[in-house]
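To begin, one chain is listed below as structure tokens, in the form predicted alone.
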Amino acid sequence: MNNVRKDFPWITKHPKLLYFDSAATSLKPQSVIDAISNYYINYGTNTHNSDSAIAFKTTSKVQAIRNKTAKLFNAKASNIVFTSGATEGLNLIAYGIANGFIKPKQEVLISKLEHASNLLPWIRLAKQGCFKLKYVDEGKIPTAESYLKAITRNTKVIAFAGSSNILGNNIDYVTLVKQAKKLNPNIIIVMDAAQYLPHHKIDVTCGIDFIACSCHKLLGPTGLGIVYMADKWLSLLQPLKYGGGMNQSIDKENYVLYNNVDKFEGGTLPLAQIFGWEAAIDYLNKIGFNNISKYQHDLKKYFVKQLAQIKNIVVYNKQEPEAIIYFNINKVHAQDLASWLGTKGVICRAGLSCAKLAHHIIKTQAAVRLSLYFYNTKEEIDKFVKLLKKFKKGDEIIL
């Protein structure tokens, strides 16, 4: 994996810095940057236009990228909606479900480990009386089994993160979906895959209803996300935004919307980002998701082993598979420690990283998060551990 580092201009530009914040956003290879420029230089036109050859070429290119995206989910292109990110995607799903597909006495099952994007829409809609919100296994890291045990006759929706953005634990989504649908075929299952898809492809043939993710966490550009929507929802769900390109007709008092992905893509698509996203897919496929996953698991094990040398360190997620380290040093505030690390060239973050109910599970109000991707190395881990060994309580207040 050391060979891939030369493909990332950020790493070349900042050879002395340690980028340990990939769960927030990944670095971008040169091929992605070039693909974005390629759109502006060689295409430059909008979609939904066949009045010129070059405009038709843009529309055809976007469809080809939609096809390529679908393969990450073992899905059809007709099920892939482009959004501005996972946040818009999860809002689209939550508000769409609340609009006629759930009753006030029914429940949305969720965990306290969720990112704000998979919490706030559900909390807001529950406050409006659309449904009841039920938290699974309070005080414990959620699993597929804990969700299944929490299902009752009132459960209508299960909304879960495939992988936590602070602990790096994974949910066995295939087991969850198949077993939940056996208990009740009408249960709607929503997966926040923002942290899961960077490491694993997804197979929607298990019967999942919705998936949302962000491309910028998978080497792609910011401002682009994906929603997978099962066939039946394409016609049933109402869009989150209305505008050009998503309607068949309009008269003075009414309109007719499309019954396909176009219905959810009102306005101009983020076309340059979509072009960049194709290059990201190609790059990830070239390396291989299985290789990425295995390498990151090895990095995590190595990191945990090396951190054992640090006095007074508390690592909250030693056993979880993904390459996220969530830790504190006793009697040192996480934000102070992260700021000290920042002055030493370590890009990381502190707090609850948008999972603001997670303190009910991990029993801390804040910790330092180090998140790695396949372009990180054991040598970088060694450098970080050597730096952290030099830290003494009190250093954090002398910046």
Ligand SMILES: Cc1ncc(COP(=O)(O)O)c(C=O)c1O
The other form holds:
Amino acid sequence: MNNVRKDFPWITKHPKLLYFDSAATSLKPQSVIDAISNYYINYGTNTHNSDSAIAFKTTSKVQAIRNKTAKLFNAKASNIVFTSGATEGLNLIAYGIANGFIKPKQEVLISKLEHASNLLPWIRLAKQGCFKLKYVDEGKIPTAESYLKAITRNTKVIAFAGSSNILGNNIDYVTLVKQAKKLNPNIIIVMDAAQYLPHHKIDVTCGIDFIACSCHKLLGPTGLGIVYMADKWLSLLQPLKYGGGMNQSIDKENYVLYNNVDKFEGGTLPLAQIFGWEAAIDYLNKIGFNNISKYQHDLKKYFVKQLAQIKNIVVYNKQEPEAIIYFNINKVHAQDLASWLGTKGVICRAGLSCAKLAHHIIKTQAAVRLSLYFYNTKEEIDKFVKLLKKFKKGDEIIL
Ligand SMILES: Cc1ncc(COP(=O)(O)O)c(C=O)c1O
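Could you present the same protein in the form predicted in complex with this ligand, rather than the form predicted alone shown above?
Starting with the chain above, the whole complex follows.
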């Protein structure tokens, strides 16, 4: 794994910095950056147009990349929608469901660990009276069983993060989907996979309805996301965006939309990003998702063990598998500590990192998040621990 570092120009350019913020966005290998240029230099044309050989080539390439993307989900290309990111994807899903597939008395079940993107669309629609919002409310990190226990006959939607952006816990989505659909085959299940897909492939054959994620969190460019939607939703769900490329016909008072993924991709696609994304998939497949997660789980265990040397530290997610450390030093404000770490070259984040209800579960208003990916090393962890050992209360006051 240590060989991979040379593939990331950011790491070469910033040899003194510790990049511990991959849950916010991952670094990009050179091959992804080159693939973006390749689009502009060798393709350059738009899709939805086959009038020239070169435009046809662009359209075919995008279809091939859609196919490659589908394999990450064990899905068909015809179920993969390109979006601008997980946020757009989750809005598309929530607004689509609210538009005719849920009644005001029915419930959307979510947890207090959700990222704002899987929280705000549901809160807004509940405020408009589209449905009731129900929280899994056990005061602990939710599991598949927590959601299953909370299902009532009014539950219509379960919307959950496959992996939390602050704790790095995983939800056993296969059990959740299968058991929930056994209780009620009409329950709609939505997975926010923004933090899950960077570490694991997904298998939609369990019967999940929707998945949303962002490509920039797993080596891809910013501005591109993916929604997987099961077959039946392609014709049922209404799009979020209306424009070119998604309609069959328009007359003065009406229109007919496509009944396939094109319906959800109004406007010009982020083509350069899609080309870059292909290189990201190739890179991840070359290493192998199993190797990535095994290496990261090992990094996490090592990190937790080394942090035991730090006095007055509280780590909130020692047991959770993904390589995220969420911690505080007693009596030091997390934001101050993160700023101090920033002055020492550690790129990390403080606060609740968009999961603003998480304090109900982890009983802190803020903590420092260190999030690692497979390009991080044990040597970097050692460097960090050495630095943190030097920290004394008061150092964080930067004048
Ligand atoms: C769990 C989770 N969901 C959704 C998002 C939103 O992703 P984006 O900002 O790329 O749309 C994030 C981003 O941090 C996330 O961690």
